[in-house]
Each structure stands twice: as structure tokens, then as C-alpha cells.
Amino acid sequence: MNPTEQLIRQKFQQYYLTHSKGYYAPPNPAEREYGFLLFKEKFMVRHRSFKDPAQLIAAIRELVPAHVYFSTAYYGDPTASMDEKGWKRADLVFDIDADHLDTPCKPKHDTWKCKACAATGKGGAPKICPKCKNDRLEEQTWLCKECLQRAKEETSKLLEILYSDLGINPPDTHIFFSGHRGYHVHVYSKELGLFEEEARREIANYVLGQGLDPELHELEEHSVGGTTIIEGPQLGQPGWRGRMTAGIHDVLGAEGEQYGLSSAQTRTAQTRTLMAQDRDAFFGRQFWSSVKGIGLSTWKILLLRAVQERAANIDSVVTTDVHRLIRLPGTLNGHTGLMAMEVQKEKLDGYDPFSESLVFQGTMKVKVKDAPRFELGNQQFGPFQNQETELPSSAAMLLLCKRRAEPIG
């Protein structure tokens, strides 16, 4: 361990031998797997169980890990090697991250670079390196306000669709901030539980709207009388038809712009012709035939547009594995020193994940190498460059665990 790592630690120990409230325990404890993942030499201590939470606080005090992780799945013997477990369910969980998300601001605070050779960049890093074509990149992110607002109107979209669309009942939903850059939803349900692997492919791929065609939705041309119509979804109906169908006000709207629907290679006639429309009569029943000179194709693409605004940007991954370990609320993340933590479903909108994940008190004495600016408990700093200076704790934690600091002495 490195004195960054030394003082993170300590730091860490410290909130844990001092806290025994504010764990999250979640339902049938006993039946899961946890994970400990090490400050020294990031050595994963995985396959534990704990027959009550009051072993588990104990092993995290005794371990003091960077980061916390209990299973997704329940399990007969959850200690067992992964082929005898025995497993029973897993609940369906959906991540949120910024990592997934394509944010403006990227560019402004991500930075990557080529592990093979040493290329750099801006903003999030690319699947293989453009110079070399290794894919061994490093990302080096930083903790924003912007990027993780997106992800919490990811995380208000993922919920209307579960709720509306797969009928998942609003108190088996748990939200969860990551103490990092993004939100997990987690979904307490004994029916949905016992999906394997390709149900819930069916099911990111519909919060996704991935593979969507609006064709299958019945967007249809027909010929009545020798003049062509087409038809289509309707507003209000359930589902991706409605809401896709909405999804068009966004695109032709007044956010039209927003959307990019204006810049130079989609401001055809077409698209022209279309933002002229009088909004209201144009949602009119016969809307998808009443445009003179739209085909079938011009509303497809428009619709698929439509369904990738309304569609929750979540990482499949995550969702499709049934044997995944992830955070355990009521701990520190080693990213970051936040605590990952429950959001009350009602109070997510307001929530800020800058000032109530906060655990430490007091002040530090750290020299930054260098920061941008940024706010923490409703505190402005920075932006840092070579310099020492005395901040909250919660700021000083952040930027070494960032990497963005040092101890001093």
C-alpha cells in the first residue's frame, strides 16, 4: 500500500469502527454471497456469508475494504465455489452509470489513456485505442454534476417503464446511489426473481428499447382506394407504443433542437415540413398520414429517435447476470469516499448525491496534483494545480481517492 492508500484506509477504518447504523440489509441476508475488495494489492475476498449483519459489520471492520459487494443472487450455500451454491433466485437489479452514458460535459473532466502506448485523450475512452488498436485504455473520470443528473432521469425513466409497462410494484423497487457516478435499481420480486438469463436479456433489451421496430408496432402503409395511408401507434396507448408516439412530440418539438434535429445532415424539407405542424392537430388521430410528403421510412427513423430519447440508458450487463456481485449500500466507495446509499423513491428528484452522501467530518491537509473545479456539501473548490491547501474531509477523501492528491508529510 502506497500512503495515499495507507491514509484511505485509515480514514475508512476509522467511519467504520465508529458507525454501526446506517447498513443496508437486504432481504435474506444469509442467502447471499459477499465480496471485499482489498486496499492491498486489490485482492477480492469473495464467497462469504454471514449468518446476521452483525457478522458482516464485524468483517468489515476487521477487513477495511475499498469497495463492499453482496450478491444478486440467494443461494443454498452461498460459500460454497460458484458451481455448488445452489441457486435459489436473483433479484433484478439495473444499473446506471455515467461510464454508459453519452454526456456532453465528457470531454471537460474524462480523460483516457493507452496502457500499451500511452496515447491520450479527451472525454470517455474509446472501445480500442485509435493510434495502436490495443484495448487495454485507462480512464481517468471524474465525479460530475451534469453526468450525474442524466443518470438520475435515467433512473426516473427506467422506473416509469418498470412500473407502467412490466407492472413491477413500486414498493418492490429500491434506489440506490452508487457513491460513484451513477444509480442502481434494485426490484425485491419472488416471481421476477426466478428469470434466468435470457428473460432478462428480453427485459434490458425492452427498457433499452433495443431492437425495437416500429413496423412490428403496426406502422404500416396501406393502399385504400388507390391513395396510400399510413397507420401507426397512437398516443396513450400502453407500452412502447405511446410512449414512443409521445416520443415524437420531444424530437419535433420545441426541444427539437436540443436533439440535434436541426444540425446540417437532418434539417432536410422533411424534417421542415414536419416542425411546421400545429402540434395539437397534428396529434390528431390520422397524424401519420397527414403530412404531405413523410413515407413510411421518415416516420421510422423518427420514431426510432423517439424511442431512444424515452429509453432508460441502462448497462445490460448488469441486468442479464445472475450471479452478480455489486455494491452493498450503507458502505464507502473506494472510487470516491461517498457512501453508496438508498434513495426514497419520492425524494429522488430532489436528491443530491453531493451533499447527503457525506461521511467525514472535519478537515485535511492534502497537496493536489491537479483538480477541476468542482462542489462537494454545497462547497465550491478548485480548480487545484500543484498545490497544498486544507479542505473538508469529504473533499480532501474525494480528490486522493481520485488520485488527485497526496497526503503531505
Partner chain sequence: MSNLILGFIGEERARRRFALAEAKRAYDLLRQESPEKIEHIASSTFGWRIKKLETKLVRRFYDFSVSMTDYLRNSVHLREPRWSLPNRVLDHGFVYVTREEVARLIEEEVRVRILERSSRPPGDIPRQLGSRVDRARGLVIKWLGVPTKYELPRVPVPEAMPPCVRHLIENLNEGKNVQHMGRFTLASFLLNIGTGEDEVVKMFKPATDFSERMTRYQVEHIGGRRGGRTKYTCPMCTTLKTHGVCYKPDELCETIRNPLSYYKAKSRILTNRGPKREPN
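Alternate state requested, the form predicted alone (shown: the form predicted together with its partner chain):
Next comes a single chain, given without company.
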């Protein structure tokens, strides 16, 4: 290990040796598999099982891992090979990560570099390098309040869909901050736990709003006395009908090109009239045919964009995986030094991960290579560029874990 990793591991070890409570115990913990990603050579220790929390804590203190995981699945023998574990069921889990969200703050703090030609850029990495067309790109991401606020909003949208559309019992859901750039939602239900990958994929697609056709959700046009009338779903209808219509409220007043309309379409008088509507008054009447010249095809484009606005942007791979290892709350995230932790549903709106997930005390001296301006523990830091500084330990550990700084001394 290099000096930076050695120091991070030392600080993690001090935390785990003194931290005796706060680890999250999932239902039926003895039926879970546990995994530990070690600092040394990024080696993964897995297929471990613990009969009680004291054994798990002892293992964490002995191994001092960068990341601690537990399986969403329940097994007859968690220590066996995958083919012989004896899968019983798996929790229904959703992962919402700011990495997968198109947040406007990314150009402020994220960068990418092409491993082939060394070209660089700001924001999220493109699929291929614009200079040499190579796909070997390296991203350097950051986390900020704007990122995690967006992830929190997506989490709230997910919960609304789970409760109102899928009939999931709120007490069966648990929300966790991942310790990095997002949130996990676990559903503990024996009935849903028996769902296999295909059924979970249908749930993921529903939450994402994939494959929705507005014309199959009551959007239609017909002729009455020689006049073309457009009708569609109404506010307050259950499921995606009402949700799509509410999404139109988000669309109106925005720039048309942001919502899937072509440049030509946004320049028409009818579209400008539509976008200038008083949104609240607009929904107080039969609005589908109230703007002359707005036809079925335009409404369909707007509704499909409204679906994107109202869908919950989850990572569908996590939801469909019935053998998933996921981060154990109460442990430290090796990417940030922040603690993964449970967030009570009624406190989600006011939850601040940049103050409530901090665990390190005191101050540390570090040399910061480069870092954007950031906030932690209600204090502002940076920006930094090749600068030696003394910081609160949580801020210093964040920079060290993100490989933006090196220890001094």
C-alpha cells in the first residue's frame, strides 16, 4: 500500500476499534453472505457468514476493509460457492446514484481523461473520446449538495411509486445513504423476495417508465362534428396516467428543446403559446385541445418527456440482481470516509449527509493536488490547487479517499 492508503486504513482501523454500535443488522443476518473489499491490492474476501453481530464486528476490526457488503439474498449456506449456497429469496433493492443522473453541477467538479491520447474534459465522460474515438476513458467524480439533493428527489419519486402504484407497505421499506453519491432503498417482503430476475426487471421498467405509450394511456384524437378533438389522461388518475399528466406541469414554461421538441417545433406560434401558459390555470380546464395547432404527435413527445421527469432514475441492474452484495450501513465508504447510514423516511427531506455521516474528529495536515470548492460539516473548503493545508479530519479524509490529496508527515 502507498502512504495515502496506509493512512486511510489506519484511520478506518481507529474508527472500527472505538465504534461499538451503530452497525445495521438486516433481517435474518445469519442467512446472508458478507463481503469485504480490502485496501491491499483491492482484494475481495467474500462467502463469509456470521451468526451474531459481535462476530461481524470482530471480522471488520481484524480485516479493516475499505468497503463492507452483505447480500440482498438469503441462503441455506452463505459460505458455500454460488452454485451451492441454496438461494431462498432476496430483498427487493433499488440504487439511486448521482453518477447516473444528468446534474448541471457535473461540469463544475467532474473531469475525464482518455487513457489512449490523454485528452481531457469537464463533466461526465462521453462514450468515446472526441479526439481519438477510443472508449478507454477515466472519470474523476466529486460529490456536492446539488448532486445528493437530486438523488434525494429521485428517492422520493421512487417511494411515491412504490407506495401508490405497487402497494408496497411503507414499514417494509428502509432508506440508506450510501456514504458516497446516492441512496439505497430496501424492501423487506417475503412475497416480493421470491420474485426472480424477470419479475424484478418488470418492476424496474415500471419505476423507470420504460415502454410507456401515451396512446395506450387514454391519449387519443377523434372527430366531433368535423372538428378534431384531443383527449388524454387527467390529473388525479391512478398510476402513470395521472403521473404523466402531472409531468406536463413540469414541462410547460421550460425551453422546448429540453423536452424533446425539434428547433422547428419550438419556433411555432402554437408551441410558444403553449409554453407561455399559466400552468395552474391551464390544468383547470380541458387542456388537451385548448391550444389550437398542438396536435397528437406534439402532445405525445411532451408526455414522453413528462414520463422522464416523473420516473425514478434507478440503476436497474441492482434491482434485477438476486445475488447482489450491497453496502452495510454503519460502515465507512472507502471512496469518501463517510459513514453509510439509515435515514428515517420522515426525516429524508431534511437529511444532510454532509454533516450527519461524519465520523472523524480532530484535524489533519494534507497536501491537496486539486479539489473543487466543497462543503462539509457546515464549513466551506477550497478550491485547492497544489496546496498544503490543515483541515478537519473528515474533510481531509474525503480528499484522501478521493485521491485528491496526500498526507503530510
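Positions refer to the first chain, counted from 1. As the structure is a computational prediction, the values presented were derived from the model and not from experiment. Only the largest set of C-alpha atoms that superpose within 1.5 Å between the two forms is called the rigid core.
Undergrad: Taking the rigid core as the frame, does residue 101 move its C-alpha by 2 Å or more between these two forms?
TA: Shift of 2 Å or more: no.
Undergrad: Quick check on residue 307: with the core superposed, does its CA move 2 angstroms or more between these two forms?
TA: No, the C-alpha moves less than 2 Å.
Undergrad: Does residue 130 move its CA by 2 angstroms or more between these two forms when the core is aligned?
TA: The answer is yes; the displacement is at least 2 Å.
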